[in-house]
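Take a look at this single chain in structure tokens; it is the form predicted alone.
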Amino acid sequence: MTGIEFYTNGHIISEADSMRQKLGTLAKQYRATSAIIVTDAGITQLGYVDIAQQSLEEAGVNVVVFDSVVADPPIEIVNDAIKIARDNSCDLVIGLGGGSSIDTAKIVALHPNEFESVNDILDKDVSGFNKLPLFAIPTTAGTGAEATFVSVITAKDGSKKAIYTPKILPDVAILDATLTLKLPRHITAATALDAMVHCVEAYTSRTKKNPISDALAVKGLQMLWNNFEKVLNQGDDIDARSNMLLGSALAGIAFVNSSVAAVHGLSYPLSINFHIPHGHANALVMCGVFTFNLSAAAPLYAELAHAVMPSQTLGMTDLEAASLFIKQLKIFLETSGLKYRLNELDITDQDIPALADIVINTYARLIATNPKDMTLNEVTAIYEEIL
């Protein structure tokens, strides 16, 4: 067996209303005295940066928000949220919301160091930073950034530009479902299959798969698989609610140390050019991604179907099973409620070459993690496939 090495988060507590019950006590273990809590306007209209301030403030803790993160977060963002965090002297830095918010505690947490600008950290080695006590909080059940070490951010030119290192791997993710109970629909759905994408990915990784992330991966979809139905239908069912969170948790944790494929290099064209969200993206490519590797890893999607179905798929050969799994996968995505051809999302069949050429040019890394090569000619003909 080749050699393993593996990161994961020092503490992780999944708790429905751990928020509000153990910030303060968590946030004096480390010591602080001036937390910033970086997230975004709608998190702070849901009432949910006034439970985060409460705790801490009982705690003895000094606190300032930034609350203007926005999707896919442009460089000028994270520069804004570390110049205020330098000017509050900020020593623990809490993430709350989706990825976009905790990616940007993330590179918050290293304003220690000596940079004007994000832009000079970009593509170097930040290994030997220091980093401050980095909390995250996810309120949304898919990126599963609470748990990963990478941070992806929008340069000036529009692509996506990560901040790959153990060193900014939050210190504890708090995962409290009851952030989670007013998600609307479509979100939940998006987020849920992101989530999903990320076990599948993980398990399926050409370069970096390994048993750790694999068992990981499966138990993740699983708790995904099972409770996806539940928090559509009923959305204030905080058991379902926990399950997908923690299930979105052990995904981020498979994925960022094996990693995630080609799924995400067709699904990034589509955030940066159209502004799709993240999760519906990568929800509206992963069929035709999946349908595409079957000749290569039909033995793997089989597997994970075994884990998801195993009365359904009992006796199947490993291509039925793999393909009854791709097409539960697309069920999901069509009665979840989200649009799911691109038509019907102003995308027409004159964009599709322009989107094609940017995964094969900017995004061939994650087409090398795929468990089968794509060409040019292929990446067209899967997005012509969902036209």
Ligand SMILES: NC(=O)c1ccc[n+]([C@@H]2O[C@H](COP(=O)([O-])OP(=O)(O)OC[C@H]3O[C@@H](n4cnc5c(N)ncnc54)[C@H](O)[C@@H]3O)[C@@H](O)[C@H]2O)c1
Second form
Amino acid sequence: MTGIEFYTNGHIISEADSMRQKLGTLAKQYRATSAIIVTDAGITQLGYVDIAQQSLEEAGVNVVVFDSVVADPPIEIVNDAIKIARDNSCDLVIGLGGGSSIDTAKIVALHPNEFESVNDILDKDVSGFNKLPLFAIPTTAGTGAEATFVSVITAKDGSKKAIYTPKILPDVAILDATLTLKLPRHITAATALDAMVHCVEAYTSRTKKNPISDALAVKGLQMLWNNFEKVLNQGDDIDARSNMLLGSALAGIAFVNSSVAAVHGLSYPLSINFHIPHGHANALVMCGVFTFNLSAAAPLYAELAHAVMPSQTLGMTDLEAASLFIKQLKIFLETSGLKYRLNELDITDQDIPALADIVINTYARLIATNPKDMTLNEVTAIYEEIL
Ligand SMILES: NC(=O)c1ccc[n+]([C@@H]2O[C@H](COP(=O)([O-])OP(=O)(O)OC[C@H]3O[C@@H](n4cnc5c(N)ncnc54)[C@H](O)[C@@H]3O)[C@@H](O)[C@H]2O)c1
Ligand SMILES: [Fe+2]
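I have the form predicted alone already, so could you send the form predicted together with the ligand?
The next block holds the full complex; its first chain is the one shown before.
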């Protein structure tokens, strides 16, 4: 076995209503005097910022709110948040929201006095920077960003850039499922499928598969798989929501220490060029990519199939079990209410060459971790299959 270096949060709380009950006390433990809450306007409207602010203020911590994050956060928005943290001498950063808010908060926490613009640190080693204490409070059960040390932001040219260093791992992840009870069905489905893809891609990574990620990916996938239909049909089931939130955090820890792969590679151009939300974009391409990978990864997909469908896969060959696994993921997508054909999303065959070109030229790093190499023609064929 090759050597492993594994990073994860020092403190994870998984408990309903823990943000209201514990946030202020935790902030005091970090000797915070002025906290910035980094979030988006939708989260403010849901009242979650008020709950966080009240908990912090009751503990004597001043609060500044930055709620201008947007999906797939562009660099300018991250720069705006950094400026506010700097101007208010904030000494604690709290990312509250989906992956977009938490990823923005991660960059803000890289000490705001260390650099002017995110452009200055792209492709640079930031591991020696000072860092402010960082808490992450997810409101989607999907990206696992609260438990990862990557921040995905959008550069001026529209490409997704990853800032990747253990330095930005949140010090505390607060998994409070009450914050996910009002997640609309389409966001619940898309983010959950993102998390399942994280488990599968971590488990089948060509380059960084490791036993710790494997264990977390299997457990995470079981929690997500077994609760997926429940959260879609009974969104107010707090136990099911809690399981999804913990499952997605486990998936995050698994993939960030292993890797994601071609599903993410093919999904990014769909998000960037057509504004399809991250999880939905992954869900669109996942079955095509997994089917393409069968010749290289069927035994690994079969292991996952046995973990989530033990009785149905009893006695099956690897190929049979792996195929059933992909078929069930397809059923999850097709019954979730998400659109699953590109032409329903205003993407035509004329758009495909440009999409495939971006995958090969911009996201080669995500093909390199895929269990099987992919050519331009093969990427094109996967997109065509879901037209
Ligand atoms: N850092 C990582 O490890 C990592 C991993 C995967 C994806 N990502 C990134 O995360 C981003 C996607 O994050 P996301 O899928 O969580 O979505 P998001 O943060 O972009 O939010 C999507 C929408 O959901 C709404 N929303 C969030 N929580 C809600 C709730 N509880 N109730 C109602 N509405 C709610 C938000 O207001 C927003 O409108 C992308 O930029 C992607 O690249 C990061
Ligand atoms: Fe993802």
